[in-house]
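Presented as structure tokens, the chain that follows is alone, the form predicted on its own.
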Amino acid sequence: MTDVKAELVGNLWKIVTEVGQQVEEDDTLMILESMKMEIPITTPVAGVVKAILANEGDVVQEGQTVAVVEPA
């Protein structure tokens, strides 16, 4: 399994993936607010969603793991 961690503090605006979902390397996840900037995360690996670990609102922080990605 490979975390998916938050580079930056901010806010969780919007989650583009879900749970079982397949995705590729460099696929955005999900998008942060930070400083009115919108900030990608996206994944390191190509694989499944395994968890999605923040909800929209939330404010994360850097290094938080924010979701789980099992690699293909």
Contents of the next structure:
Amino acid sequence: MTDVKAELVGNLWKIVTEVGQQVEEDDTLMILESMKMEIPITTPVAGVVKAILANEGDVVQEGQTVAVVEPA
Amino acid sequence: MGGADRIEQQHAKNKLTARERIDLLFDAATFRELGLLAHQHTMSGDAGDPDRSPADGVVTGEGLIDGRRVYCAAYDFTVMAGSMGMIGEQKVTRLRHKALLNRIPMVWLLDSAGARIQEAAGSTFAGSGALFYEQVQMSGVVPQVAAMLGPCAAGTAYIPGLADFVPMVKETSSMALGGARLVRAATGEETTDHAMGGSQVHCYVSGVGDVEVDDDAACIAAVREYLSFFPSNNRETPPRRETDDLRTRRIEGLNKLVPTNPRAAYDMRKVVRRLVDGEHVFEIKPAWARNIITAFARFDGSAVGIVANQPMFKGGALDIDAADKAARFITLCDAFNIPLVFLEDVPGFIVGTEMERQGIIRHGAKMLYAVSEATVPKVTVVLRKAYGAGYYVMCGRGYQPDGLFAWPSAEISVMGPEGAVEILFPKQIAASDDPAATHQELLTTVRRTIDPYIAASWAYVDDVIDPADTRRVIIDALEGAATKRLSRPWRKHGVRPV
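For comparison with the form predicted on its own, kindly provide the form predicted together with its partner chain.
Now the complete complex, all chains and molecules, led by this one.
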């Protein structure tokens, strides 16, 4: 299992994936809004999204795990 | 070297021998070895056994790289695990002295178990350590490269720590102030040299390594390429490399790489690549602090250092590691007369409790310091955002760029329109019958004040340029500043933030 973490503190603006989805390395799973920028949160590995651990509108912290991907 | 068995073991680990590495590093048939006949002596002063430590575990000498002289110390892991013995270190010391005396670059090819403890244990240690003192004296006078091709344990890890450029081979190289065995003895922590100090740590997390490469050959190629951007010493200018790439080449569609939505991310590497000679870029620390790009490239044949914000990561906003990475790179370029090009699209420094705890003020100050101190030609192009102190550290007007240009999409401002409205007009919005409409109105009003033509009309930027002309504009500005001479009041040295 690979944790997908937020790179910096911000507002979780959009979740663009769902549990069970196949993803490729560097695919965008969520978009964080921080510093007035839309910052993609990407998966470091290809695989299947196993869990989404935050909701749209949440403030997430730097280093917080926001999703879990099972590597292919 | 340490015999056929040891050489076989070295190859089995996917490593080349010290001499094979030297053959790859230098132009054919140019290497002259110094100290071949040296070997370990017994502590009692007997001649010892010359076969026990051929060349005393380190091959030293000089040769040519692209026709220019370089000194090299290649630690030989096949001889007593490349351990640093007394005689071998005399050889390397001699090279360091020659490097400084003759103003010639120095390359270490590191593959060593560290200090040869049987020669170093006990309080004669009191006389040791001059190698780092000497590296500091060499710093900024001659280029120093420490290529990591194997382990580099204990205090000797300060060799790369003080070097200018540190490429690391994946899997086989590591560096740590204490090797795994010492760590266990000192603190009880269980780890391995690789887990603690491999390239996956130093090129991604700690920032001590500069580039991760796949094998020894790629590592040596990286060393050669790095040096191609550098003069032999700080009194010379970098060598030119002729190019077929037209200096006036227009780059249609360059602005299309930058989204019109000011909130959207994009890959600045593509912009950098399109601008430079032959689209060839040599990135330093590409996998660490990815929110800023530091890279060597050439414009019309001349070497430059490029500092570019990378909106793809953290929106291009600056944090402690990005500031450290840029400050170090700017200082390196300035020391060796390599002009600087800043490509700016920065929403500012990241703010908040976590950043303050990490000391963002102290780290950001390093970047301010480095950019202020740099006297090489500096050219700044603002592509999109240039907010707050981000604009300053990316060589805004106050930092005396020799050319400051803006694309029509540039937004130079203390902060973006959204932030400004939230901070300046909360009462108006709260008191409004239609807060959303008022918010929108205020946003439009503020947005109208953020316009590069306003900055140009106050003569704060030199010109607003057609993005397709960016290459030509940069080359012209660099050329115009090539004769720049800047003298500052005498001081021993400033008090550099660290």
